[in-house]
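Single chain ahead, written as structure tokens, the form predicted on its own.
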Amino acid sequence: MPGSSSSSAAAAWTTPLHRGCGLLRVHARFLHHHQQQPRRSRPFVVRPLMASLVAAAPAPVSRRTAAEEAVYEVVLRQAALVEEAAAAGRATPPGAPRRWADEAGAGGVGSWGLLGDAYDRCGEVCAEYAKTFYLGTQLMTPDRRKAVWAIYVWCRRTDELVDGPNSSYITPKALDRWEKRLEDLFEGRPYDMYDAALSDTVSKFPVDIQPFKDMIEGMRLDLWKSRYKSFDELYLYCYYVAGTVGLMTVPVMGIAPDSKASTETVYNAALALGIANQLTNILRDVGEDSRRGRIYLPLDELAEAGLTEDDIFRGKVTDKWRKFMKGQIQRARLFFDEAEKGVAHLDSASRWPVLASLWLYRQILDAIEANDYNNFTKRAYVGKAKKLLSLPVAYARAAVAS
């Protein structure tokens, strides 16, 4: 997948709101925006149900779409799993069996080694990776910080399935045999280390497979399909492969015991997270992944540009070009900002490594900007100066979040 890989007012997060619209607000802010501007085709057309959140005047609204009406069906189901286990006082009280502690005596995990060394193993392979955000896991409670190592390894893992060394060799009867993997170790049966380690934070917190299952059907995806009609797929694609990163770590981060949001509103903010960074993934990668043939932009969009296929491969920065990226950058940012509100409704310990990250994944905008937005033949990136300097200031801003 690309990349090789992924207004802070609490008050907005305090108000009921309409189901699913807290990402169809982004749309529709996107597409009020461009509807001011000189359009080539198509009259213009409200996204689904967003419309009732533009601040100007409204506008028709039409049916939500089967991808928006998917994902938020995971939302909703991830939201009451954690709602219920809140009910309950806690997903499993302490001391609990673990799911597979009936197969230790059969060869299962606890016949070679602590579960311990299977987290710490997990915590290795997070700082090498992931630095910054394993810094920033070092504020959550021990718990916490370990079952994020593990969520993060098997997301990893999953993702090399198609774009590390061996990505050649991968068939989806491959990825079928990683469902079924996944399947056996949410009913506490691992295969590995790496495996048991997910397995226990499984048991642990109220962590739902589906976005799992979903993130491996994004695999899937990039084994066949390298053109995006328009964002209504390239959405459901980001959902896949990065939205689903959220939706499987609210559970464990925690939210707020203060905190007067909905738990869907939560999810909606760690879904429009995930997002944010996988269209800032491809905004930034255009030309790598030019290279190999794909090109994950919404090619209607490409069309009312003035834009084809062949301008990306040319890989020649126009002024068209400049204005479409515009218009990308701009659509990311909105799905940044409504990440951002949801930072304040999480666990206090675990707002910094959230906040960090999403600062320093949207700097990767202004670097395309800075680069006269060619992302053809220029990376951009965050330097280590910018990242240093983000850093303390998240943290500030992290810690008076309320």
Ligand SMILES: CC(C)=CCC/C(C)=C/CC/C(C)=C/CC/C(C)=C/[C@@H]1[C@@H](COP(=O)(O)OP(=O)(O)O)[C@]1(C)CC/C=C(\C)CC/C=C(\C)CCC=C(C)C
The other form holds:
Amino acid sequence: MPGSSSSSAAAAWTTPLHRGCGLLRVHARFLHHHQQQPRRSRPFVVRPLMASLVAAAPAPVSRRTAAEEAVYEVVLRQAALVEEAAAAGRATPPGAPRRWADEAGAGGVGSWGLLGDAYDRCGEVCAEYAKTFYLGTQLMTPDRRKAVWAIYVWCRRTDELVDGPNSSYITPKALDRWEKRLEDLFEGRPYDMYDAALSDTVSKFPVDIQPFKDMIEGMRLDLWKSRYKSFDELYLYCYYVAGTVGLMTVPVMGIAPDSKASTETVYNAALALGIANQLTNILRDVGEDSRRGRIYLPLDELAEAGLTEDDIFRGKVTDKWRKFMKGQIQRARLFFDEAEKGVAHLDSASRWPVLASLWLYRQILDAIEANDYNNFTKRAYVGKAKKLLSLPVAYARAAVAS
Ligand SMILES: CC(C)=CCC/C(C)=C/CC/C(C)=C/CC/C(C)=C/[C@@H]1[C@@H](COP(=O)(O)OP(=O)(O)O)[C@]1(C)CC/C=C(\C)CC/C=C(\C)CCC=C(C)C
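Moving from the form predicted on its own, what structure would you give for the form predicted together with the named molecule?
Next comes the full complex, and the chain you just saw is listed first.
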């Protein structure tokens, strides 16, 4: 498990925000990595705010944590897969299973003509549970749109295992079986229609299995873990349940052909969006989670703010709580900022849904502030009018982004 930064590393960060902010370390790692291996282009240049935070800290390399190291390995692996496929001039990497959907006569779902139905069903689920996002996918090419729907449905089903109506019956064994099923579908042996759609998707796009496995790992954590000692631990959890989504979807959404950014840079931005979304989700749901006995906040930072677990369960908004929340919101915003820089490097048709979802989710942070940080009994949400306004604005921004 994470939280294993060295003591010198721990000492290097003088405030909770600095010490815990994985984003800064991700930058540091990028700089280090790029010093070692010249790449197609430099990663995003650290912006003024980030630069001042980084400048305040000594030698970045020693500050990598086990959690970030583990996550970054997956980022590099996914990026390498995409680059390999691109270099070979094809979407699917070598070693990937044959497109079972093309195996007419072999008895696969494709040969029964059911694959189209499978994707349609994924689209229906998506339209029902994620209306705005579904709308956003309409701009994508049909192949990409269907693939993102299939990924969405798999993520939703995975999440439902531990968060849905049958969650109290879910055991680690059930998750093991879900993982086996995942491996099967990656090898072209889907169990049902939704799996069939994803099986087809992963045979067409250079999608690595690891982020999918890691999402299941996040669900495993949810079965037994209800406290996070430090931001490192929370960061890893956020990667598992949400950062993984970014890594799964970028190979499908595509990187703009004229983008000068390195592949890892774009994947890092995608990862940042997942982390930002999950941190926001956590900050919005503090009260709800505490009523389920869960605290998804770094306990060490709570303690430094003079707060205890009991303060969370009591749910009283105090000045200490406001101050603590301000720091947490600031950190989530840094992740959003990092993600936003990556959007311009996505294929142009994929930018809009990403930007719209980023803006909508980021506005939840504003809503928490507007509620005077009462996330114990008030649910922060973005009103319909604001939601609707975000769509054309994001569309216009996405259209001019380059
Ligand atoms: C275009 C686009 C936004 C694609 C993502 C579509 C997709 C596959 C979504 C899957 C979402 C899902 C069901 C995840 C399961 C785990 C989970 C529930 C995570 C939380 C999402 C919020 O879900 P929820 O329904 O509970 O929310 P509400 O309570 O209703 O508010 C998460 C917080 C995380 C979702 C994470 C993402 C959508 C990551 C997005 C990142 C990218 C699309 C990469 C963008 C690329 C760059 C370069 C920035």
